[in-house]
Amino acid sequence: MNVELSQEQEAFRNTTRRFLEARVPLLVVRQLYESHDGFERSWWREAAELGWTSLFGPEVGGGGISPIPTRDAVIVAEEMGRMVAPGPFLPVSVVAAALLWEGTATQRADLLPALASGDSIASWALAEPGDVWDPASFMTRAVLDGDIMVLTGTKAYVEAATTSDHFLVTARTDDGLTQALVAANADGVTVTPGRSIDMTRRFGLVTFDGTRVPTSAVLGTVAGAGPAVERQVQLAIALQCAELVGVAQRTLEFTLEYGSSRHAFGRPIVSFQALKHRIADMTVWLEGSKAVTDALAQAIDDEDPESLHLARIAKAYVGEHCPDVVDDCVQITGGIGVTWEHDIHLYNRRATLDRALYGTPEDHKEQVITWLRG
């Protein structure tokens, strides 16, 4: 993302890109469409050795690149967007960051090494059915029963739900939000696979029917998880926006290649003024998306209070304009762009999915307007 990457970050980006191009090219992505999990565990462990999963945790393989883990993580997210790559990078990163920020020493020791090595997968059970992303509207309840926490409710759109070994569950108590780590095989936990338009990313419903976990599984304090949840949402949006930038950037690149070789009236079609104007607009949107995503990642690493508003602005802008870039590229490629054989639909699927997760651009615009009005 950032044009001023350090030498270590530049090497990290190049290594990540080469790994993705070699191990999960678009042909493999197409083949994974029919798979149950959307990715292979052995491949994920290889990715972990590159340091992807230890950016917010203990050093494994490549380890952390620098003391700015969010800005390092968006490098991976952007490269995954360029290749519409598989793998639960976003949910694992969010859970690892939550453990780093709010977890106890015991919680970190129990889970972070396994996440960092790729031997274990964890996902964040945040949203609820009906496209509910606002914690104020959550119906999942957490009730204290002595030194036991009892969870009841259903979480939706949980990424990698069927392959996760643990869930970070966000629930409501009478006094506020509470988060707890729950094993996927715990009593009362039911995982129902869902459908996804994406080629490799899988989601599901996770139902908690009186699931009992010890209070030692609570992340942070009971009823005091509001600020932590907000920070996790900001991280998820930063990674999502970086992925959208990678999707839009790569789509524009191969569309320009196509437009340069496709001739009409004896000229490449990208030389026509009407298309030049559209390409100029797309370039402006893309550069703006890069800038606001960089600003958000830096604000999260710096613990800047402005990250609260930047996350809303970023999702409102990037979530709208990057899918628009992909849609415009579909039109420029003409009839071939709407065929299964052309790769552009792989990118359109990923962009459409990212637009909806963690709130639509319209949802975030409303929050920005509310903030501006005081």
Contents of the next structure:
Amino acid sequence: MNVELSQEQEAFRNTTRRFLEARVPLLVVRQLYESHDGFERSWWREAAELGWTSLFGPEVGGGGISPIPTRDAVIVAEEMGRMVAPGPFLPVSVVAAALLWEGTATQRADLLPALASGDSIASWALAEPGDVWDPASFMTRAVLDGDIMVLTGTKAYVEAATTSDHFLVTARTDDGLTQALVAANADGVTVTPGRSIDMTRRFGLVTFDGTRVPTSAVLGTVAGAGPAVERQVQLAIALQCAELVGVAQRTLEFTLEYGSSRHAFGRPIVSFQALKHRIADMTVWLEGSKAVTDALAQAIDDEDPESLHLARIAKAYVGEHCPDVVDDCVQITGGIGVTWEHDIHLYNRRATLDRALYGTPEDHKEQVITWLRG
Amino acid sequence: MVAGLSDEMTMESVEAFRTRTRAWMASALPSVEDPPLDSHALQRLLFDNRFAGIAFPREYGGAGLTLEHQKAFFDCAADLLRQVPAGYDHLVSVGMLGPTILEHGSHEAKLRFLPALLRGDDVWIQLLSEPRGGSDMAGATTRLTRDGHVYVLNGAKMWSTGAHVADYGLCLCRSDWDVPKHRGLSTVAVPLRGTPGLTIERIRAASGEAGDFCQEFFDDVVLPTENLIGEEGTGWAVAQTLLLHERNAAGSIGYGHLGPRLSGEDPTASDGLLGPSALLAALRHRRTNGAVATKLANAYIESVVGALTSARIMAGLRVGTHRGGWGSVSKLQASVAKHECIRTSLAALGAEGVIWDGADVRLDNAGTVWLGSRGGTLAGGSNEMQRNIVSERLLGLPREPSLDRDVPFNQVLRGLPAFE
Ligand SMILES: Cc1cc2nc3c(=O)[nH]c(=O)nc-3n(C[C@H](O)[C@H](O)[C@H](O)COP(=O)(O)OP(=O)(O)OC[C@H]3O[C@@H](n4cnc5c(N)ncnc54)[C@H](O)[C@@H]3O)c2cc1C
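Can you return the structure of this protein in the form predicted in complex with the partner chain rather than the form predicted alone?
Time for the whole complex; same chain goes first.
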């Protein structure tokens, strides 16, 4: 996506692409549709060996931390989009980044190596039932009881909920947000599996029923997690936008291949101007999507305060236009495009899912309006 | 060694250039808060200090550096809030015609034309479109005939922006009618001031005002043969180069990067009544309903993404991930976005955009601007032509079928002029 990848990044992208093509081709993605978890742990460990899970740490022993982890991570996300790949890359990356940014040395040492090796999986329990993504409206509470933090409430749309070993929970205390790391098998944690329209991404409800964790499990300070949550959201949006770019780019590629060999009225269908012009518009949207995603990733790595606005702009733009590319490619593909047999629905599924998570483009546009109103 | 001297061995680094530029600008270039200098005077100031034609060879009046240096210069100016030559005619002359002459002119033509162009003494414009059509530019019917030691030009051009204030026009004309259309074209430099046989008329714009565009009639205009740019019969290649620079300029790319593309609340935003910053003001100071606010947010988002897109394409062209006609992508994006911005202003301002106090005609209202707003989606190649280019040349989709490609031009069916 970035036009100026370093040689290491170029190599990283190539190994990522080759790995995905070899290990989870679309045929495998289709098989995983039937599976409970949507991916296999052994496969995830192999992916971890490529470095996917160590971009945000640990600093020692784990291959070294990247100076530009977000810009490296969007490379993986984009490739995953191209292959509508399985695997909890986004939630594991966000939790690892949160540990890197906010964690104590002990917290990092406890979890980062296991995340990096792929032995452990962690997910972010952020949103709440009813499509609630705005922390100001969260109902889940974190209440201090001596040196114990008590968590009560229900988190929804938690990715890889049934396969996660740990949850990073974002909850409310009286005067702010608090985040805590909770083991999935802790007392008072219930995971209810759910499914999504995606072939392989599974989600679940996670309920905390007076779950008690030591304050050493609190990430950052009690009631002081607001800025960290914001930064994690920005990272999630950057990864999601990169994935959307990969999804839309690949869909356009195979649609053009198909449309060049399919004929009507003695001509390839992509020679019709009505289609060519829409394809040109899609090219404009894709270029804009790449540009803004890239700018966001860079702003996050640079700790540029602009990332706050860029994240909303990116989701509003990419979250709208990339799914539109896929949707119009269905139209260009014709009737076969709405069958199970044709792969385009795999891409439409992922695009439609990503559009909705971490706030719709409409939600983000609303935030743009709010800050523009000043 | 003279600062900025370029000879391949000793090219000044972009960073060193940037440092030198900033120092010079701080002391020598007026700030945007100072009384404005016209672009002529500003260009002269740049030229005298070897900051004009930064990516042009020194023997033709340039600074002998690269497009990266040029970008650095104009980015510094924006950063330091300095005045730089602005205006469409300047962009056309320095950003489009200059590099075209540089690429296609003979050594003598470059020596003759470029220093005066870069100094701002001669302003150049493009004479491409004709009354019979602009999109099908290769169908030009303005006639160039050789008569002994001179050329004679007959016919008409139309929509030529700035012809009434310019010194030279680069004219696309037909020199051979017996070969297929693309092969019978030539380009020639036409002096526009006091040239016998040449009539220039401003076209009245939809606003009611005299437009910036003109119509020209050539009636046995005699031109020296040295005014030919390129060879006889290579006019299409020259025009293609010119159009490439025009699209780049529309997206502030390459030679056309004479200032950064504006986005959002840029402090130097001179994007007029209806640019993104004015839309922001509307959002802040007026009661706007949700539907209008959404349109305003869309316009704002497009402006940010558009600027990032141009920067990305420019970087891509430099490192080679992007090749060729990517300027069409940013031209298309920018044209669509600008038109949408103006349309949005109608939504934001309502009656205030179309009715005003006082009996005099006012041009700075949203409605009047709207009347001419399609100019931007036509000029420089219509949106439809850009979409053809993107799909055919960038993505390799099949070309539009055409009935005139391989036919001698004098047998091709031709339509009516837009108006007499
Ligand atoms: C403000 C302004 C400034 C201009 N400045 C200059 C200038 O400085 N120099 C200059 O030479 N010209 C200039 N032009 C002319 C401009 O380049 C032409 O207007 C433009 O190329 C379109 O040509 P036309 O107006 O003859 O429309 P036509 O070519 O007649 O086109 C009419 C419509 O048909 C569509 N169309 C044509 N061919 C196709 C196709 N193959 N596929 C799909 N749709 C097609 C067009 O998109 C357009 O919508 C200017 C125009 C404007 C409005």
